[in-house]
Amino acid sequence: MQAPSRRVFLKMLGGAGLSSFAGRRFHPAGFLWGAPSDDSVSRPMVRYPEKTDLILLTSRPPQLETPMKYFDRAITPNEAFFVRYHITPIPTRVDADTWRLHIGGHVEHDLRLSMNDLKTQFDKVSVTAVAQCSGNSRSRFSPRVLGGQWGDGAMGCAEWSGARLRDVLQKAGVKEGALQVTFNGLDTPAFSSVPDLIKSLDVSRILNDPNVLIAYEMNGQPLPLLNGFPARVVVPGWFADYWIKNLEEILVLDHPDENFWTKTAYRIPDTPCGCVEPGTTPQHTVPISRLKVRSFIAFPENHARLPRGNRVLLKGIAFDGGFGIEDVQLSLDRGMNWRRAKLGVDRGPFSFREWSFAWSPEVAGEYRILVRAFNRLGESQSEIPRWNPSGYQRNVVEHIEVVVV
């Protein structure tokens, strides 16, 4: 299998002719909770190759935001799925037969693994699970922050199937002293300046966790090329900047890993919450790990104009960094009083749980309605946004306002 062509992913890549393509097909009051999802905010959407219309942050590299109506359910379509580039140039073109992941560094043996391989050697296993990047919702942070302004979708929810991660490091045998390991994908910086792309995981984290995946399926398909074709880093429950796409080099480290992204980028504040008084600069920093409480609502969308007296089925997603939801709740009166909402299927500890909530309003009016999550820890979302410097993990409880006429 071979990915959409060179010349059609650099026309669209190209800042000038990316217009062009939009909507082209291609086939293969009191209370402080921050702006509420919004997707009528004026942003172009664009269509790429396998993709549907999807919010368009960047195009050099891609960043493209999944529309918040795609999260009424559970699984997110592989065509519907967001899009985050970190550095130019990105893979155009992938031909699976003669792609090669090569496993080296601190181990007994070099591998250099087909896709066959991967497939007959390796037991497939599948796991459901949200990807959200770090900086999802970036955008609603006051004081604002530098960064992509991502709106609320910047994650999704996939069913991802390939080899587990420690099969593959204990085939190619993890020498005694290993500390960490580190993923490098086929997007390459177009500049020496430009640090590539790389992250890493400790050793025990891959070798404790079957669920830390190299994964070659999404919804059980091969992934979409934008997505990480022809395999990708699956860590279920961690933010998806580990989750390195266009996987070509797996490395297991004697040292610490102090390369730029780990060292310096994707931190956060070394303080209970990760936040920081707004403006101000953390003392100290750690590396971003685990997902937050997070719930939306995704039906009706914001702004929306509802009937009096007709009944109306809120709809969203709920989900955690692996624990799993055990209630979704909704405030008609914002915050006053919590209704319970409806759970759908549990599909598993790492991935978005349905909630559904019936309401037939009976009196005409704006309204402000919450949703707030907690999952089986208890732990749930803040009612006032907590901040740090660069606009990572927020959860707090969200909102839409409607009109009832």
Second form
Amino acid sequence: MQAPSRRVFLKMLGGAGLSSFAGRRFHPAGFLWGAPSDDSVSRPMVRYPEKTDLILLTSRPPQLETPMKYFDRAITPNEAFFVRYHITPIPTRVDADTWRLHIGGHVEHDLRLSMNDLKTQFDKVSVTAVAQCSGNSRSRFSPRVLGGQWGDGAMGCAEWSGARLRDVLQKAGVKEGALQVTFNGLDTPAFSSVPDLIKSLDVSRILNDPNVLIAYEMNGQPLPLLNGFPARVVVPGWFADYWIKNLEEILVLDHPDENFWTKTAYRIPDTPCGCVEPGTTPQHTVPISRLKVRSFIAFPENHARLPRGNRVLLKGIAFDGGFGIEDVQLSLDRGMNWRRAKLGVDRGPFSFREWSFAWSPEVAGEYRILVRAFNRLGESQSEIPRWNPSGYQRNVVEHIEVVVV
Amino acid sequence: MWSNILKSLLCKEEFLGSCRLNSRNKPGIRGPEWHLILTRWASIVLLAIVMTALLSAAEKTIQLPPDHPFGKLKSGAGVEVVEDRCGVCHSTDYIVTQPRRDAKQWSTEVDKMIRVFGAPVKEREVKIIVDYLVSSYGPRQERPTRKAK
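Show the same protein again, this time as the form predicted in complex with its partner chain rather than the form predicted alone.
What follows is the entire complex, opening with the chain shown before.
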């Protein structure tokens, strides 16, 4: 199934009742604007250990969202980086001195690596990469879907340092016939009936990609515990569900991974757009993988009031799944004309790319400012939101509303 | 060696000189000054903790706050069962932040929690939970203007 046509959306609008879509409308360029639902509960700001004030999504297990103001720069501070756990209880005490990383399964040598082993026996490499939750922006979906009702802050970008997963697997000696590699963290469900969070990647994916890391540093510091201390998997370019935190065990399988979180969860429709007609169920699904192109305006904040005649420097970030951002464009006239933003330092193809755009509004009034990015493949963001039942990989053209006074 | 350390801790002048100050103020009174001894011991213990932390910097312990009150369920029939059965695995903010669902949707969700996520819910509790969710977090009531014909 292709991207839903506008007619489908009009039908959907009619079916859902226009009252719940108050304030959204088409405009000449054909954009349908998704906005947070009016009946969402307002979420409090909270401060967790090693964290600054973040937006609470859920208390147990902890899920914390990064406020938009932090996305005016390429590197998200560790203390502001979003937190997403799946099951309770989560580890609250970790001693990296006694911690051991077990590498086993279909390998020649079972390894139990200490942190010191990890740091001394393998090259230390760094990659700047975006971690984004598959369900980032889920609350914007129309019709709405169940699941963590994230705004846009379930994403962040850090410089991750650690050992290549490839090197570690090669030391263990991957046996002939190995298919997949599973990752398990220290979080273990309280009931045995609850599926433990285990994710997997293909062996070939890991052996061919020198950027997949077991990271023990985040922006030059040990990871905050809530972001995976003492080590986590980093899969640049892919959604963060693979980036298992508080890593404890890596198993090489000679058969496909049958765990719930790979076999059943974190799957998208097996269609070119990864979407289906809103409200319908996909016939076939595949595991979610590569990040879609996205871009955001972090400054000024949504609904800001700007003085007429003053120059304002709009700022934000753009990213994609590892090809690199080539162009960021803004529109001040609802998508009729687009102007190029100035790109910041290139920190590699997996990183947030900073952009800025100088604007001196001369005429008072309400403005909707749109932002879209293009990667080196020419891929961009969709004009019409794409829908899937799990609320994954949203990548519509983003916007803010400002008033010039 | 240990006797020397002990002596120094028991208020001899060679240890930080604090006893000299004291004895000057109160001539003739000698002997252990317990508040000073405690202060010294406390500083030694503190130093040991700091040194351990600096040497290893390897242990992290965090304390998580209790469930935030913003996720508290609305009162209603069966709310205790929902708090107890659903709340055993996750805070109830998971429920209150969801979009409103009808009876069929909530029923599917509760069923998924039991069959897929292994929620420890008894057969007879399922209806109580679904009924509560529908009455508290079900579709919004029609507006009175629409009802009046």
